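Let's start with one chain on its own, the form predicted on its own, as C-alpha cells.
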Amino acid sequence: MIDPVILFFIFGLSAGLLRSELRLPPAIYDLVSIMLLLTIGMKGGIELAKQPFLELLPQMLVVIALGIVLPLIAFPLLRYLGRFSRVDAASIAAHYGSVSMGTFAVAVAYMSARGIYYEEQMPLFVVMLEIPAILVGIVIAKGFSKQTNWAQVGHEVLLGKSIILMIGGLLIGWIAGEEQLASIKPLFFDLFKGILALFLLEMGLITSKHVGSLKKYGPFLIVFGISMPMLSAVLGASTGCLLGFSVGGTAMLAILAASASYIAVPAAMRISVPEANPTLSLAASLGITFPFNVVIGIPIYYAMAEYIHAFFGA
C-alpha cells in the first residue's frame, strides 16, 4: 500500500494541475518547512553526541568527496548530450549534485514506518552533500571570476534557511541530548509525519507549476530527471556500502545522492549566477526528481542497497 504521506502529494499535485484554487498559506507552508528541518536535525543530532567525531571525520570526507563527483558527472551529460549553454548546465548539475530536505524527510518517515536502522549521522551528511555541489556548480559555470562575490555566495550556502535549521537543530540534540528533549517530543518527534503531509501537500501543488516547463524543453529533462537519480543512487549506495553503513543506511545514502536541490541551490545560484534559466533546473528536480524519488524511487534504492550488500558479501 502507498504510504498516506505519498498520497498528500500526489493530491496536491492532482489539485494543482487541475488549476484548483487550494493552496497552503505562506505562513503555515514555513512553519511547517522550519518544524520538519529543526526535528531531522535535532534527531540526529541527538545520536551524534554518543559517537566520538574523530571516527566520523573519514566518512564526511567522502561523503564531502560524493558531492563533488556528483556535478561533475551531471555536467559534461546535460551540457554534450543535452547541448545546454554552459551556464544552464552547470547550475542544473549543481541542482543533482546537492540534495533535497523533502525527500531527506520522506526517507527518514519510509525507514521509521518499516522499522529499519540506520546511521544516526545521516543528518550531518545532508548538510556535507549540500555545500560542495554547490560550489563546484558556480566554479563551472564562471571559473574563478574575480566578480564573483565569494562572500555572499558563502553566507548565502552556510547561512541559509534549510542549512541553518538543520545545523541548529543538530546542536540542539547533540548539547541538550535525549532527555533534556523529552519535554519537546509532543511537538517535534510524535507530530513529524503529520506535519510532513502537510508539507507535501504544499510541494505537489508547487510541482504542479513546473510540469508545463516539460512540454517546451522535450523529453531530454525527463530522462535526465529519472536516469541521473538512479546512477547517483548506485555511487551513493556503493559508496554506503563501501563505508561499511547498514543497509538502512546504504539506503539513506543513495537516497541522499539521487535527490536534487529546489530550496538551497537555486538560491545561491540566483546570486552567483543570475544568467542561468531556474526554470529549467527547477522543471527538471521537483517537476520530475523530487516525485519519482518520493513516489518510486526511495522503494527502489532500498532494494539497491540489499542488493549490494548482498553482492558484496557486507
Given for the second form:
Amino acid sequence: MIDPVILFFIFGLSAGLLRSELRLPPAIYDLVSIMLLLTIGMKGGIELAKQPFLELLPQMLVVIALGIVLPLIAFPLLRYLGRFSRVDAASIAAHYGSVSMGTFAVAVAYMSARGIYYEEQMPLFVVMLEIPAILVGIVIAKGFSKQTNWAQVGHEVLLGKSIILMIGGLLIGWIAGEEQLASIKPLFFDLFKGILALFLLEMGLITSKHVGSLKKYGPFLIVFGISMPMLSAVLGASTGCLLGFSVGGTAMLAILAASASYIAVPAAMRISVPEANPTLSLAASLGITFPFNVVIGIPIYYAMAEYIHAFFGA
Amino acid sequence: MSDNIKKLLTIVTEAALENILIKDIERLGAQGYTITDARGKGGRGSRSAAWDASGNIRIEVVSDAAIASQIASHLKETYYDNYAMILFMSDVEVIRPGKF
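Please could you give me the other form, the form predicted together with the partner chain, since above is the form predicted on its own?
Below, the chain from earlier opens the complete complex, with every other chain and molecule after it.
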C-alpha cells in the first residue's frame, strides 16, 4: 500500500544515515525540482483557466490570513515553552507558517494515485501561503526596523526560485490550456511520479544530514516538529471546510498548513535575520517535519479532513 | 614591475550572501570578481553544498591594496558576526595591470 515514491525517500534517508557516498548531482537535483514545480504550476493553471478568477479572491485572502496566523501561533510556543531566543523562535515560526513544495508534490501524487478530487486552485494557495509567514517572521524578530532592507526582502521572497517557477507554470498552463500543452505532456505530466521519486531520493539524503544535528538541540524540537504540523493541519482543515472545499481540497489545505518550508524561508531568513541559527530551523523542518509529513502525516491529514467533513456535514 | 603586483582577496562564505556581496564589492571599487562553488569544513560546521541553502562560494577579487583592504574591513565588520566567512589576502603578479 505504501507508495513507491515514499520508498525512494526512505531509501535515500537510510543510505544517508549509513553514510553512503550516494548523492544526486546538484545540477540534476536542480532540474528535478524545476520540473516538479513547473508541472504542479501547469496542472493548476490548466484548471484555473476554466473558472473565473475573481471568485477566487476571497479564498486567497483567507489563505493569506492563515499564513499570518500560523507563525503567530508557533512563535509563543517556541519562545516560552521551548525557551528559544527571540530571533530563533521567530525564524522557526516563519518556517512553520510557510509551505514545503516537496510535501505538496507528494500530496499531489497521493491524491492522484487514489483518484481523489481536490480544488484546482491549490497551487495558487501554495504561493499565497509561502509569503506571509516570511514577513511575519522578520517583523517578530526585528520589529518594523529600519535596518531591514524591505526591497531586498521583497525581491528575495517574490522572485525566489520556487515562487517564480510555480507562477511561471501557472501562467503557462493558464495561457496555453490543456490541448496546447498536450505536446509537452509526456515530459512533464507523464514522468511526474518518476521525477518525484528522484527528488525524494535526494530529499532523503539531505534529510539524513539534518537528523544528526537534532541530537544537539534536545527533545523539545522533536516534539515541536511533530505537534506543530498536527496543530496547523487542524487549522488548515477547518479553514478548508469553512471555505466549502471538498474532502480532498480540505486535506490539501491541511497538508499545506502542516508543511514547513526548507528552501524559500531559510534563504530569506539568512539574509534578513542573520542572527538566527539556520541549523536549528532546518533540523526541525527537514529533520523532523518533512519526513513525518511525507511518510505518516499526509494520510493522517486526509483522515482529519474526512472526520471534519463528517462532523460538520459540509 | 611593481605596477604588476596587486592584491588577491579571497572570500569563502555562504552562497546565500552572493548577491549582497557582489553589490558591496562593486560599490567599493573592484573592477571585477570571480565566483566558484565551494565545499569544506570550518568553525560553523561542514558545508557540503549538497543543496542550495548549504552551499558555499569562493569569491576572488584582484585589485589595488587600498581597495582590497577596504573591502576586507567592510566585510569583516558587516558579516563576521553572523555568517560563516573567511577572508585572506595575498600578493599576485598580474599580466595586464590595466585591467585591475
